[in-house]
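What follows is one chain in structure tokens, specifically the form predicted on its own.
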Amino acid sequence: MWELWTLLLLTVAYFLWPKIRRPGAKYPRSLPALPLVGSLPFLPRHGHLHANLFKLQEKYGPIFSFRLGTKNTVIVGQHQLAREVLIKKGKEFSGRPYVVTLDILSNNQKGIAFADYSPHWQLHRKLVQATFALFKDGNQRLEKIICQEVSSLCDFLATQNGKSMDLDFPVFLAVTNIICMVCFNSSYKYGDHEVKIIHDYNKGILDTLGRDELVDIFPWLMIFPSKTLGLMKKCVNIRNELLNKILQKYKEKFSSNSITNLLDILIQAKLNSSNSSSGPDQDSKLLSDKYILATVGDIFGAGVETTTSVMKWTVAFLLHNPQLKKKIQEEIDQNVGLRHTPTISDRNRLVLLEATIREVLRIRPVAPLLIPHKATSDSSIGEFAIDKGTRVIINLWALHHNEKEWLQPDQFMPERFLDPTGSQLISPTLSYLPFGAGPRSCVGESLARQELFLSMAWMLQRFDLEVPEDGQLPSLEGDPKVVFLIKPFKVKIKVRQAWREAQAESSA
């Protein structure tokens, strides 16, 4: 019997004991660590993790590490080092670490957001990029799709004239429909049951990802029942069932003569690999329904909640800065007018609006801690050695709030993105990476930027967004999960008198 206990203890020690480092190598300074639990007792327990890690830079420097269980994590909080990780050595740090909750979300690291560096990830990312290329020109271009949905959003908001409301669901519907058009050329209407399903499972997934589960540090805890993991699995199953139903219906009408969206691209790629003269190859296996569903699920997950959140943050900051909102509306009135709706070509004329969006992305980044990277080989960051398999996290919050790079970084100041005359957009520092960079950068950056600009331009042209009658301003503290969410708030919708008069004149 004692032999079995000895074997068990040796096995546990092997998996829980820190791995030997390279002799003579210089590693980033580390937080203290204890056996088994690592640095967990020494990490701040209260407040936002991204802000706490930023504060730790005062003691440990712009790159430091800590250990959770047996896994070393390196935190990078300086833009020069961040660019080295993301761009200069992008391939060496393109891996994704295994995380229990994210593994459930990604159906065992499928898709493109949480998949490890692999032929599958390379293939699917390439196909997603090919999808966005479809929408650059012609009647399908993104701008037209976005404007159609923003127009519907504004028409709905007009029915709420004089009322105070939460913008969450109307904005969510508009952004969801844009993603639906990109993925499978369809959209939803208010009241459609499937929209509520998508909204609810999205909320459930974000809630579970924001709970800092110990199972992500100690995967062996999966043997015990967990309400959080149970909820995650339930939400992912609901998502997969819905997307699978859409996929099976879509297959029935698929035509190789009409490639117009993401599902077309993925299905056609599978057919091409299956019909290859050399016989079915590895690509065919990597394009099974499970892989396709994971990639479509990633586009939904990454494309809907992120843009919805930034739009709500933008409205919130405008409610806190009514004079700024008024100046943006004056800019729209002077440079676009009230008889024509804004287009992407107006971006260089609506520079204050564009600067405001950029400032929102700085002061409240979509993901304050970028999705963790993993070293795919022994490498280095700056002067420090990084072993293969090390988890590397870019603290975007630190980059965007560094006093050496930004004047009064905690203040909301859109003018920092404008030249002294206020007429030209500028890039004040390289310490600004709202969409990441390199091989793992946000594949939908162009879509997101267009959505944010057009949505806010249309809304501010047509409506006055005001503080509700109770005078309750939105909280700007935020709720950091995988996405930096804003706490629910209400805004009073008022159709602008100038808009009314312009429409009356044009119809007379």
The other form holds:
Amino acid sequence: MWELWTLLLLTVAYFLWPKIRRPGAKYPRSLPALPLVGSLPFLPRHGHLHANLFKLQEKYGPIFSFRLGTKNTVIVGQHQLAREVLIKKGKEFSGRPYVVTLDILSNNQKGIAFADYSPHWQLHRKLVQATFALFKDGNQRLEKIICQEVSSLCDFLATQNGKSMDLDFPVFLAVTNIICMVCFNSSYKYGDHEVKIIHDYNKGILDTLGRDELVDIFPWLMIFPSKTLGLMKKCVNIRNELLNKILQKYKEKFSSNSITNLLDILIQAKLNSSNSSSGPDQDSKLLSDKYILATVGDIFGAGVETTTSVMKWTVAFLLHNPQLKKKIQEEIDQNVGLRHTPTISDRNRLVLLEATIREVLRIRPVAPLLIPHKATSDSSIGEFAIDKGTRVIINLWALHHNEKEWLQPDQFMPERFLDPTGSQLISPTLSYLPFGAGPRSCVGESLARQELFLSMAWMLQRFDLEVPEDGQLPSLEGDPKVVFLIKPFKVKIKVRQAWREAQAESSA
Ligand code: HEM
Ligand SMILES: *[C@@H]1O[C@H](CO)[C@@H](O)[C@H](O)[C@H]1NC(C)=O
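Now that the form predicted on its own has been shown, please provide the structure of the form predicted in complex with protoporphyrin IX containing FE.
Complete assembly follows, chain above in first position.
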């Protein structure tokens, strides 16, 4: 019996072992690997994956590899090598590997974030960038849209004066509305049923999209029904139905004469490509409803939970650092005052606030391992050969916590982004890429940075954010899902005395 098992294992191993590698080439050092399960038994299973991989660098160096199932994965944890992957050889590493759960979310790798290097990824990424260009100035200026939503958020918070609350839903609503304006010029009000549905399915998707799901490592486990996978499919279906309803309704009022948002751009691009008599109408297929929905879904997915999470992290760090909060408020009082609300042009004056946001993005990156990349051709990183199809994971956590690059990397110190006089923003090291870089970099970076700055500036101008009466400080440990979330916490909302006085004065 024992011999039979060995024979079976060896046979399977023979078929699953990687194809002959390039002879004479030097590959990154690998963790031990067994047939079938690969390196799984040698990977720490407790704690945060990004931190565990960072720890493995002590033994294996800044670039190493392991095998999961039949796939080779390379981990890069140092900024020179990371920049080589993302920027210098950006094109060779801009693929995305197949991941079962992400494949369900993206309806077979459609959309942008989880799409492999392909014509539809290029087309849709370009169209999203064209959409943001529409919001550069004029009546539709992004800043105006953000301020409108942040203003509603603050008005709501004012009704909660003296209470302790979880900021999650109000912030989620504001950020969702900004994305809705960009996607289809609409927004939700408090109590709208639909926004509750979005909030619920988002939570379902985040909860089930764990990186540690076994099906992601062993795709053939798909044949076994998994409870989480079922829940996830359910949430994705609810999302698809809701977005589809919006799309179908929107098509009726679409007009080529007024192209003002993402849906307009996508629908118009489809019309253009079906009408063009010259050339293959390749693009038309890549702009079918399914593709359009996947891209809109992506912008919601990538645009809402990320920004919402960073805002909550920022508030949490301010609760832990009340002196810093006070200093930021003084900065706002001196540079903006209390008669005007902050604008984007205040950004180069509110440097301590800006440094604080940068520090939050360093110490708790939204995507500590970015989104997995894949080599689109045989290539190399540093002195090491990388075969086509290899998954390449950039450990941003390692870049942001490297002791050679950062003084006391585990300490929250916004001053590290300021010059010694505290009046100029600086970049202390190149080991910092919160939005990635190169062909796969975040398309929403500019929007996100404006949202973070304006919402924090408006909130701190008007409110004191304080620890609730029970003295419970937020846990800063975090909960790494597709987004590095913070565990739920409460904050006490108090309208600032100085704000009240300024309001009374200006209305007198
Ligand atoms: C603080 C907020 C945000 C952070 C820190 C962030 C960060 C990132 C990171 C690290 C990546 C992956 C880069 C890579 O794989 O190499 C990414 C990708 C992406 N982000 Fe963001 N993001 C944020 C907000 C947004 C917003 C508001 C949007 C859209 C409105 C957005 C849209 C996207 C998209 C579409 C991708 C996929 C790009 C591609 O694969 O070609 N993100 N983001
Ligand atoms: C957006 O919608 C509002 C009202 O729903 C409308 O007044 C406005 O003209 C629309 N904006 C654009 C640019 O279509």
